[in-house]
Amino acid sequence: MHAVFLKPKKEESVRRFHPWVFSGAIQKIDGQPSEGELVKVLDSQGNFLGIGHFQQGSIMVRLLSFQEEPIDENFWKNRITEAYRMRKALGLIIENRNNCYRLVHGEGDGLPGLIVDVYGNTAVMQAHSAGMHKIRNILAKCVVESVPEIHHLYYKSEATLPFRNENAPADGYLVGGFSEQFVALENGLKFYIDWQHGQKTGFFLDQRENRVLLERYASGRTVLNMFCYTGGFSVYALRGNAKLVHSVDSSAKAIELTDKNVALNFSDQRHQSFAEDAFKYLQRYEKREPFYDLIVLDPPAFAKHRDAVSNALKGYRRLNRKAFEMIRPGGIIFTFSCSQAITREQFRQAVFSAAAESKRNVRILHQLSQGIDHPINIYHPEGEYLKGLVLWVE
């Protein structure tokens, strides 16, 4: 096994149990590694330090583990069960109530690279490492063997791979195969969820407490959800009791399988949909009078990497600002930035800048996270990614 030795003091971060290694940390290696191989990390005295997938780029080894011991079959299928095991604990998995949950958060769940989204029978699997993409199929087999319930596994990742490889196979099925169109129960609400052709693996269910405590306020208000994409926030809305409830999204898929979703539990004649963009739709609506009490702000990524910082702060603030102005007194605006370069604390400037430039007095009801299946672990902050404020607009 090929080694990689830190820069003196470098190793701190590591001994800390930090499971990234930067390309400037390192002092040299020994041999040259392929992608995805694991490798040894030792300090600039030769100590052991950890082992982990390595790959060119800034982050150059993820480790996935601080001991000397054997990254094998055994090792996959301890981590996938003991991430179940925590799913189970936490009653995540309901049966007629809740099927569809993450299983496994990368780093969060000591798997640095890959993700595992499990709806009914069916797990969605996504690599974000060459590491992990060259063990997919023992990694599939694992997740088949640690939860009974799953009996399928498709493999989506062409677009999270961090290289093209001509060879690398097409996203598809490494474990049974399943082509009818699939509803997810969360909560006792039902979404129709497309895998294969959707954003991520087809659903945002890091947003699941936060639908539920929007459910909450709901009732009797007229609700706005912007960058819907598949209506979940909407769907949470109607059962809250809203009296009026628009989606707005860009994506004419989006609104499509949003306004599936929306039928498929309920008949009235609350919803309405806008395939349209978000900044477009505010401004429609700038020179008339409020017209509502409850707002949903959950965009996409406006930061993917540090470079794009300063604009997506930008895009954050003139956002909020938007929704500021057209928000009736005593409404309440849910507010999201799920790009992990950007830090909770700036964020909540960027909507702090906002609610100064509208003149709006503004009070802070929650601060808010990702769901409980997305854990975050305590030596990796960066883990952190998804950033909710929910407000009191005066």
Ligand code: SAH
Second form
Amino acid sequence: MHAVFLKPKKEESVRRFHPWVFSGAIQKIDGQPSEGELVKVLDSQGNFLGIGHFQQGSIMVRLLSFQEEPIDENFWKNRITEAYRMRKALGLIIENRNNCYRLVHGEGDGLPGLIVDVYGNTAVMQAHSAGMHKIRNILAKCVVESVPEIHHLYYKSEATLPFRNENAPADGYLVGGFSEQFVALENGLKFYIDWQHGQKTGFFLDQRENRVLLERYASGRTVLNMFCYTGGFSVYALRGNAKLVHSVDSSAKAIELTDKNVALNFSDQRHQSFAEDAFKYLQRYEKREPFYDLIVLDPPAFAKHRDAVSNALKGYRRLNRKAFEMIRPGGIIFTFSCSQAITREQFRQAVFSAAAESKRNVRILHQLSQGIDHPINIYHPEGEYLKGLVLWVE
Ligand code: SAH
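The form predicted alone done, now the form predicted in complex with S-adenosyl-L-homocysteine (SAH):
Whole complex next, starting from this chain.
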């Protein structure tokens, strides 16, 4: 196995179990490890620190273990079984009520570079690193063997891998095969999941608990679900007896999915959808009488990288300001940022500035994060990507 030596003092974060080795921390590499190969990480004196997947780029090693142990099929199976055991123990898998959840959340489950979402008897697996991509067939086998409910595994990594591997197969089934659209159950509500054509793995599971919270406050309210994607928040608002729900997304495909999901659960006329840009939609409402008294803002990541942070913060400020300006007195706003590069504090500041600019009195009711099937490794604070605030606007 090739060895990667770290510069003196640069081993501190690895000693504190942070799973990433940045290129700037590396003193020298013994030999020429190939993309995705296992390497040993050593300090400048040659003492063992960990084993991980090598990859050219800013993060050069994703650490899998801090002990000298074989990284073999048994290792993968143990990690995946442990991930499954936790979801089961937390009561996430309930027959006839909840059959979709994230089984593996990368660093949060000790498996950097790997995502596995489960929809009933199908798992959708995504590799974010060359190392995980290389061993996709072993991982697929381990997932199916560890989770008795899973009979099909769809591999969807074309868009998530940092390289276009000419030899890599296109997205497709590694186990079984199931091409029809699937209806998943989330807290008793039905959702069509289209993992082949949908964004990410087809559904945003990370908002599950926040959707439950929204249901609690929806009764009698007129709701705007901005950036609705598959309409998750809209469907929960309708079950929570919202008076009226408007769903907005710039993607016509997303609006189509939202309409289908609403129709799958309700036959009444309380829902309307709009395939339109968020800012254009909000502008149209600017001069009208305040109409909404519950607004959800769940935009895509405005900052995918650190150098985009300042523009992203301006974007959050502008978006939230519009919401503050248009919400009725006594209204509630659910506002989110899923940008990993933006801290909780930065997001709060952007939202608070927006509130101040709109001259509304605002109080925090809840501070939200991602669901329990997206656990955060305490040594990898970057894993806390979803940040949300529930606000009362006087
Ligand atoms: N709230 C959703 C997830 C939102 S993902 C859920 O719970 O499932 C972000 C969504 O924003 C995507 O569906 C994307 O199509 C949409 N989007 C991106 N840019 C937009 C824009 N400028 N205006 C409106 N929608 C946009």
